[in-house]
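Form predicted on its own, single chain, as structure tokens, below.
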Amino acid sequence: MKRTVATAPIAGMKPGTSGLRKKVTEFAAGHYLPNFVQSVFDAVRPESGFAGQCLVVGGDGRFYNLEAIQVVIRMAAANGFARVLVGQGGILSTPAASCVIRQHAAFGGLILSASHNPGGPDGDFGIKFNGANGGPAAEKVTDAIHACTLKIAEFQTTDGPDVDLSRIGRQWVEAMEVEVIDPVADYLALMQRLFDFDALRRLFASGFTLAFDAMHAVTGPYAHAIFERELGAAPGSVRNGTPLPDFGGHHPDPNRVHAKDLYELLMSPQAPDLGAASDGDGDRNLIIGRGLFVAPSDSLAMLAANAHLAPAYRAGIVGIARSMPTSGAADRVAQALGVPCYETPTGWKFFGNLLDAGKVTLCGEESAGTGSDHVREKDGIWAVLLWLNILAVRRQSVRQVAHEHWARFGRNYYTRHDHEDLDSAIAQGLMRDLAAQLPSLPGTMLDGKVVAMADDFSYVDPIDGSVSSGQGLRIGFADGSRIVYRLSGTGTSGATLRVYIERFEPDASLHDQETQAALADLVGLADRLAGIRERTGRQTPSVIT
């Protein structure tokens, strides 16, 4: 039976670029989750209501995922949706959810995930709304959602038993049809259209070896189905392939710190041909060749340069988009291909307008996210498949592909230093004081380098004309080096200061330097300019990527 529940606004419900992320304990307390879900429905409700509309629901399997899905389903029924598609077991990776929304012409979807953040009873939880294009809600929509959270007085729900999420098939909640779907099927069919699965089967049949770490997160079922069952990778190629509510007690962020075992394997004499990993909700990726870590910025550039080797991109790409902190490696590929390269703020929604307008084919962020126009999210499994397709056609190792790429385009040595869980006031003061220095820097000499530009990055969307300011502090040098500072909003406590450091090296004889050694002078300069150690008391970053 439908019923109305009185409620009141709850502070701190403003969604960021990746939806709303908070501790599980906050989401599970009182009316926190229903308030946000109702605010989403109120903000996006058409004048005609949700009659005849389909909503996609799923998540990354983290703690509280199943309980939250039951709340969403009941509220969708009470708010008048005709149909809900939900992944079996509550599972849908973020790119698969985008695929399902697009494949079934859904009104949109609610994705329950805190991405790469830790899970478990004391971990993080998140929720975001994706629109009919399959992509994250535009800023005007997230602003409207926030406005609704500030004035909400009631939410709509229904009574009745839970939906059996373990059983594929149709069920009913009031007058609304709920279909529990295979979470892999639509996504697998899309990948089969994009890539040459026969060539990939031959690759594995020839003895090619893969180690894929699903990090006990959402991509386990996808990786088992695609890499092992469809393509014939050896059993055991997929590691940590069972999604767990606490991700096995690990942090599902595919970098050299949290995927240390995979990294060490690829640097060992027993290394497989390719190592890869994905994160909590399946939208990020890690690529490591035998003896060679491929930085995410380089991976985007190399995929763009070789995309034509996969069936879906055989005609070439129309453009590339990268987030501002991502290195300029993709820019050089775009220039060689004669296509534009767009520099956007961090956040996949900024790529959505470009993708929908047909301006770009590939896009990526330095934080291990790459994707294409096949969905409207970054896509970890897709990135691994494109790498496999390239290796199958070129019949080369990852190291050979990388070195030939650097010989042609030059190498952008690049690193990211994360200073996590800082006191917010200290972090904001650091950024404020650094921003005040920027106008005086151009034309000055810092450690022997001439400052060519310094600004606080602002972006004017070429499609809708919207302006996004305060997107990161940039300092560029005449030799092509660059330092970028940003405060990240992806955590649930404190502040994270990210420092991005880049140096372009055109000399092929210098392409085998260790990255941190190649950037040591800029790392020291970045610290001194902002006074990071002095202000934070931290002697080293929390994570170096």
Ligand code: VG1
The other form holds:
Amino acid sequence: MKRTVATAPIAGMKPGTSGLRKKVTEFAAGHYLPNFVQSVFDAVRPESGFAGQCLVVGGDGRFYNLEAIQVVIRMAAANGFARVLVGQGGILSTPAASCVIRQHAAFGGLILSASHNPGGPDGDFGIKFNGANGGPAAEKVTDAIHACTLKIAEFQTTDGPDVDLSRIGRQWVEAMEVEVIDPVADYLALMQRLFDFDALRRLFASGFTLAFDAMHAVTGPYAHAIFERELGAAPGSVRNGTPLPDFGGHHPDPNRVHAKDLYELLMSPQAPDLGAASDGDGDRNLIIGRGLFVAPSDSLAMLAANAHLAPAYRAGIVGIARSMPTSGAADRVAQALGVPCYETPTGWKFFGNLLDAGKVTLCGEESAGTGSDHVREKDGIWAVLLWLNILAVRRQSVRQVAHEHWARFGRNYYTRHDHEDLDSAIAQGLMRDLAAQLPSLPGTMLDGKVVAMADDFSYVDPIDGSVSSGQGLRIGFADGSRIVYRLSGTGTSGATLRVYIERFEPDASLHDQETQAALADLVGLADRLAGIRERTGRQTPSVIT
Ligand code: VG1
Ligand code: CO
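What would the structure be for the form predicted together with this ligand, given that what you showed me was the form predicted on its own?
What follows is the entire complex, opening with the chain shown before.
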């Protein structure tokens, strides 16, 4: 039976973010989750209602995923959806959800994940709405959802038993059909269309070795199916391949710190040819060659320079987009290819319009996110497949590909220093005072370098003209070096300050330096300019990537 439940507004959705991320304890308390779901439905409901419409639902398998999916399904039925497509076991990686939405011409989807944030009863949970293009809702939609969360008075739900999520096939909730689908099938079919699976099978048959760390998160089932079963990678190539509700107690964040075992394996004498990892919801990727870590910004540039070697991109790419803090390495490739390179604010939703308009083929972020126009999310497994396809055609190691790339384009040494869980007032004060200094910097010398520009990044969407300001403080130097400061929008406690540092090195004889050593002077300058250690009392960053 459908029923209406009286409720009260909820706090805590940050305007400008594409979803909601909070502690599980907050999500599970009272009507928090139903209030958010109803706010989404109220904000996006067409005039004709949801009659005839299909909603895709799935998540990364973290704690509270299954309970939340049952809540969403009951509410979708009460709100008049005709159909829900849900991944078996409640599983859908974020890129697979994007693929399913597009493949089945759904109205949109609700993706349950807090991405790389830790899970478990004391960990984080999250939920976001993706529209019919398969991508995260644009800011005007998230603003409308936010407005609804502040005035919600009731939500619609139904009573009745839970849907059996273990059984593939059709079930009914009132008048709504629920179809439990294989979470891998549509995604695998798409990957088979994009890449040369025969060449990849030959690569593995010739003895190529892979270590893929699924970090006990959502990519396990995808990686087992694609790398081991389809492509013939040796059993055991996929590590930590069973999704666990608490990710085994780890942060499912593929970086040098949280994927330390993988990193050390790739630096050891037992290193396989390629090491890779993905995050909680499967949209990020880490690429490590034998003895060589590939910075995500470099990975974007190298994929762009070589994409034409894979069937999907044989005709070439039409453009690249990168988030502002991502290094300028991709810009150099775009220039050489004669295609545009767009600089957007942080967050995948800013790529949606450019992709929909056919302005770009590849997109990427320094935070280990790369993707293309095949879906509207970044895509971890896709990135590994594109690397494999490139290595299979070039018959070279990751190290050779990287060094040839740097010899041709120059190398952008790059690092990000995160200071997590800072006092919010201190972090905001630091940003405010730094922003006030910026106008006086251009033309001056800092540590012997001429400041070419300094501003608070503001973006005008080239397609719909919408303006997003306050997107990070950047200081660019005449020699191509750059320092960027931003506060994270995805943390769930205190404030996280991210400092992004890069230096351009054209000289090929200097392309084998250790990254932190190559950037030490700029790191020191970044600290002094903003007074990081002095203001926060922190002597070292929480995470260096
Ligand atoms: C971080 C990254 C950003 C990424 C976002 C979501 O945001 O820096 O590049 O798009 O996470 O990634 P922030 O505001 O904390 O810096 V994921 O894997 O959560 O979908
Ligand atoms: Co993610």
